[in-house]
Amino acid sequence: MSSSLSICLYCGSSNEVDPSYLDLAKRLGETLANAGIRLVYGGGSVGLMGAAATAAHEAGGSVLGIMPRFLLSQERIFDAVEHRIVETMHERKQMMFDESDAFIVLPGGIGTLEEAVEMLSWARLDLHSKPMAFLDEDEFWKPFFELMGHIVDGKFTPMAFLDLFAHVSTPEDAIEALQVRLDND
């Protein structure tokens, strides 16, 4: 995989959470980092967050925070790696965007979905073609599946709305289903 080559994660934030959860964000980072491929996140030291650029950055990975600076208390940026300091959400979101060329979604909750509801919503239009893989081992994102399926059966989008994403078990699932997209782009 080329070293050029940066991820986008999109995952929770909280420390609240089932530890294997945690774990899933400490391997997806420790995985991105030996395949020499930069984490592009939200910026923060805690939940999913914290734990996946804590995890790829002691692998010796290349990292790359992105914070609102009104987020800096709550979520506490990692001071050990790359980061940016933006002022809105919506500029995070951008950077975050154009800095990455794919996407994984971890577990997580509102934010995370927003998040990857966004970039599945610019792809449906068009707006851009880089590919997503939703992360999970205990069908974390199955209800959501489910609702995309309904929307498609309903007429809403159209079936292939269904191939801008995959929906994988394993780190290395993950960087593979996205390796082959955007190999086909």
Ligand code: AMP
The other form holds:
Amino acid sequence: MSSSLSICLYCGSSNEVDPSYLDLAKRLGETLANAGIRLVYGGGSVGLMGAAATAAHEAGGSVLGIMPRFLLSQERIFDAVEHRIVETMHERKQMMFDESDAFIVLPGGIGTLEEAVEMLSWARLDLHSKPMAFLDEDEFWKPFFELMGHIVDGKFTPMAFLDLFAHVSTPEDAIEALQVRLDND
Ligand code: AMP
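Form predicted in complex with the ligand structure, per the form predicted on its own context:
Below is the whole assembly, all chains and molecules, this chain first.
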């Protein structure tokens, strides 16, 4: 695994979720750190974001958080790691994209979905070819994949679009799926 790889994480900011989701985020953070992969994320200490970043940092990994100023207190900036403050959500998303080679999407809410779908739509427009892996242990993202299949069945999007992303259930498989796609690029 190349030590210069950076992976952008999109995931939920809620603290109210089942602890199994926080545990998966923690294991992903540890796995990225142990693989020498930098974690790029939204910069917060809350929810799955905080669990992944704290675990990566405590395991000795490199972490970059990118946070819009107006969310500093709400998402509680994790200032023990390198972080950058931007002014808008658009700047945050652009910087997370620019700083990363690939994306992992953990369970999350509307913000997670929005970020992942925007990156997929940019890929659909050939603006980038950075791969994405959806990681869950309980088929959390299954309805999203059903919707994608429905869209493809209706010929709104070509079948090849489905190759842009993987659906995996362990942190190790997420890294492997992204690495295979990066190597084939
Ligand atoms: P959620 O999945 O709703 O908990 O949100 C996950 C993260 O996505 C949070 O840090 C949100 O601030 C962030 N987020 C929501 N919408 C956007 C957006 N348009 N651009 C960048 N980040 C966003």
